[in-house]
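The chain that follows stands alone, in the form predicted on its own, written as C-alpha cells.
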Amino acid sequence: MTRITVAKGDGIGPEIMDATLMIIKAAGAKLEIDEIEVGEKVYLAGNTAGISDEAWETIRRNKIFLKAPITTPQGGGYKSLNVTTRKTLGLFANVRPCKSLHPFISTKHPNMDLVIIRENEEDLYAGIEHQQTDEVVQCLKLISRPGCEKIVTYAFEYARKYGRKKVTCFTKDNIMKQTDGLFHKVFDEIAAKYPEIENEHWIIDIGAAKMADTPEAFDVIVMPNLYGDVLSDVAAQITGSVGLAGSSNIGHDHAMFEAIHGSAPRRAGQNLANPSGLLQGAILMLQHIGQSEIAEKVQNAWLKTMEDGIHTYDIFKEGVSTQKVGTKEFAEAVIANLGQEPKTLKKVELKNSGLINIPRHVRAPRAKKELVGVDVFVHWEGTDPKKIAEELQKMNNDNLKLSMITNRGVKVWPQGFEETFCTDHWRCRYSAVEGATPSKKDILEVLAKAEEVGVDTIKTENLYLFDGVRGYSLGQGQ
C-alpha cells in the first residue's frame, strides 16, 4: 500500500481526477490518498504561491504527488504552482512519451513512439529577469554542470530500463556556447558510458523540423527546459492530441504525475472533459511506484476502449468512434474493459517499471580560475559607439583597459559598422593589459572611475579562465 497525495486542481480538474482514481481502484491499485486544496482558491484567498504550508508538508510527507491541472489567476504576482513545485522538491526530470493510436486517432505519423525527457529545474525557467535600461530586458539563462549529469543520465537510464535503442540531445550550441554547448558536452561525457544505447545530437531548429515531420526517426529526446517544454506539446500534439499524454516530473526523493494539458475552465462541470491525459500520469505513477501488473492492467484497459471507438468530444471522429461518452461514462467504458486487451494496437507489457535511481552529484575539485578581465554593461542614450568609447576609455587602468564595445552581443567597436542598430543598452569589455594579473580591486577602480565621468553602469560580469579554458563569449564578429 502506497500514501500518495492527490490535488484534484481547477475547472475540468476535479471531474478528470474523480474518472482516473474510479478506474485505478477498480484496478485494484494498492494506495491510500491524502487529498489536498491548491491552485485558483489557494491563490485568491490572498496566497501568491496557491499552495499552504499544511498542504506543502503533506506533498513531502508522502513524496508522491498526483495533480489535476489548476489555474494561475492572470496578474497580481501569482506564480505558477507547476515550475514551483518542481523545483522546489528537485523534479529535475519531465518524461513525457509520446505515442499514436493510429488508426483510432487522426495523425499523420502512426508509427510514432517517442519519448521526451526534458530537464526541469533550470534555463531560462529560472525566471530570473531584470529590465536594465529603457529599451532592454534581460533573462538570464543558467545551465549547471549537475543539472546536465542528472537529466542525461535519467535519459540513458530510461533509455536503458525501457528497451528504448537509441537517445537524441537537441541543443542550439552553435550560438549559446557556453550554456547549451556545456550540456551538450555533457551528453557526449554520459553516452560513452552506454556504447549499447545509440546517440547523437542535433541543432534544436532543425532537430525540431525533422520531429514534427518525421518522429518515427527518433526514440528518446533529451534536452534543456525551454526547448523541452515545447516540443513535447509538439509531440503530444502530432500524435493526435495534447488531451491524451501525461507526464511524470521525476526528482531524487519526490514525484509529481499529472496530465500535460490545462484546466480548461470553459469545460468545468459539463461531463465533457477527456480524463485520458491525466489517467496516463497515473499509469506512470503506478509504474513508479511499483505496481506495474495494475498500470499494465489500465493502459491494455484504455487501449482497448480507444480501439473500440468509445471517445469523449474532444477526439470524437464519425466514421472511426462508435459512441460518444462523456467524462464519468467513458471511465466506465475503461473499467468495463479491465483485464481485456486491445486487438489492432500494440497490447504493452509493463513488468519492467519501478524506480530509475540516479546518483547524486559529487562535486568536482574546484577549476583553477584566473580573472582576466570585466564586461560592463552600460545604459546610454548615444548611437556612435566611437563616442560612447572615448567616455570609456577614461575608466582604464594600469591592469584593465577597454578592449570591445557590443550592443546585443553585436561587436560595434572597435572596428564596427555604420549599418548596425544600436539600442541604449552596452556591454563594455576591459581586458587584461598584456603581462598584468587584474584583481577585483582594478574592477572597483573602473566602476569609481566610471562615476567620475558620468557613465551609467548598469552591471557587471567578470571575465575567467577556468583551468586555463575560456569561460566566457566571444562578441559576434570578434
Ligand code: NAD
Given for the second form:
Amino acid sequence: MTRITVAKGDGIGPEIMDATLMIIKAAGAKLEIDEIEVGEKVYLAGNTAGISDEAWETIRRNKIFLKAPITTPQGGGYKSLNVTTRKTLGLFANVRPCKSLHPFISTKHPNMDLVIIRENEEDLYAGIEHQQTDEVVQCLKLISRPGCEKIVTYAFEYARKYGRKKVTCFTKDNIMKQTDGLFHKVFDEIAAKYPEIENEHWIIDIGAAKMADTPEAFDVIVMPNLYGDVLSDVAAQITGSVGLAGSSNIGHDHAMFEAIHGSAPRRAGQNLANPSGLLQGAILMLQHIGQSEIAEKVQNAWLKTMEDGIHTYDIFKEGVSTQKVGTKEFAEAVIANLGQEPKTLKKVELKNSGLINIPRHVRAPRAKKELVGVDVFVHWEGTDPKKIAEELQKMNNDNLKLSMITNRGVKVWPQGFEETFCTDHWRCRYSAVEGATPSKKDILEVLAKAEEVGVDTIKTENLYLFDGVRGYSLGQGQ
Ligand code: NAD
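Coords for the form predicted in complex with nicotinamide-adenine-dinucleotide (NAD), given the form predicted on its own:
After this comes the whole thing, all chains and molecules, with the earlier chain placed first.
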C-alpha cells in the first residue's frame, strides 16, 4: 500500500482524475489517497501561490503526488504552481515518453518511440530578470554542475533501467560556450561511465529539426530546461496528440505525476475530456512506486481500448474510430479491457519498476580562482563607441585597463564597424595590465572613478580564471 497525494485540479481536472483513479483502482492499484485542494479556488481566495501550508504538509509527507491540471488565473501576480512545486521539492527531472499509436491515432511518424528527459530546475527558468537601461532587459541563464550531473545521470540510469539503447544530448554550445558548454561537457563525462549505451550530441537547432522530421532516429533525449519545455511539446504533438501524453517530475525524495495538457476550461463539466494523458501519468507513478504489474495491466487495457476505436471527441476520426464516448464511458471501456492485450499495437511489458536512485551531489573543493579583470556594464545614449571609450579610459588604474567594449556581445571598440547597431547598453571590459594581479579594490576604484567622470554603471561581472581556465566568454569579433 502506498499513500499518495491527489489534487483534482480545475476545469476538466476532476473528471479526468475520477476516471483515472477508477481505472487504476479497478486494476488493483494499492493506494491510500489524501486529497488536497490546489489551484484556482485557492488562488482566488487570495493565496498567490495557489496552495495552502496544510496542502504542502500533505505533499511533503506522502512524497508521491498525482496532480490534475490547474488553471493559473491571468494577471494579479499569481505564481505557477507547477514551477513552484518542481523547484521547491527539487524535482529535477521531467520525463516525458512520446510514442505513436499508429494506425489508431493518425501521425506522420508511425514508428516514433522516444523519451524526453528535461532538466526541470534551472536555466532561464530561474526567473532572474532585470531591466538594465531604457532599451535593454536581461534574463540570467544559470546552469550548474550539480544540475547537469543530476539530469544527465538520470537520463543514463533511465536508459539502463528501461532497456533504451541510446542517449542523445541537445545543446547550443557553439554559441553558449559556458552554460550549454558545461551541460555538454558533463554529458560527455557521464556518458563515458555507461559504455553499453550509445551516446551522441546534436546542436539543438538541427537536432530539433531532425526530431520533428525523423523522430525514430532518437531514443532518449536529454536537454536543458527551456529547450526541453519546447521540444517535449513538439515530440508529444507529433505522436498524433498532446492529449495522450503524461509526464513525471522526479527528485531525490519526491515525485509528481501529471498529464501534459492544461485544464481545458471550455470542455469542463461536460463528460467530454480524454483522461488518457493523466492515466499515462498515473501509469508512470505506478512504475515509480513499484507497482509495475498494475501499470502493465492498465497500459495494455488502454492500448486495447485505443485499438478498439473507442475514442473521446478529441481523437475521434471517421473510419478509424468505432465509437465516440465521454470521459466516464471511456474509463469503463478501459476497465472492461483489464486483463486483455492489444492485437495490432505492441503489448507492453513493464517489468522494471521502482525508483531510479541518483547519488546526491558532493561539492568538489574550490578551484584556484584568479581575478583577471571585470566587465562593467554602462548605460549610455551615445552612438559612437570612441566617445564613451575616452571617458572609460579615464577610469583605468595601475592594475586594470579598458581592453574592449561590446554592444549586445559584439565588439564595437577598438576597431568596431559603423554598421553595427548599438543600443544604450554597453559592456566595457577592463583587463589586468600585463604583469599585474588586480584585486576587488581595483574594481571599486574603477567604479568610484566612473562616478567622478559621470559614467552611469549598471552592474559588474568579475572575470576569473578557474584553475587557469578562462571562465568567461570573449567578445564576438574579438
Ligand atoms: P489546454 O491544454 O488546457 O487546452 C488546449 C486545447 O486542448 C483545448 O482546445 C482543449 O479543449 C484541448 N484539450 C486539452 N486537454 C484535453 C483533454 N484531456 N481532452 C480533450 N481535449 C483536451 O491548454 P490552454 O487552453 O492553453 O490552458 C488552459 C489552462 O490550463 C490555463 O489556465 C493554463 O494555465 C492551464 N495549464 C495547466 C497545466 C498544468 O496544470 N500542468 C499545463 C498547461 C496549461
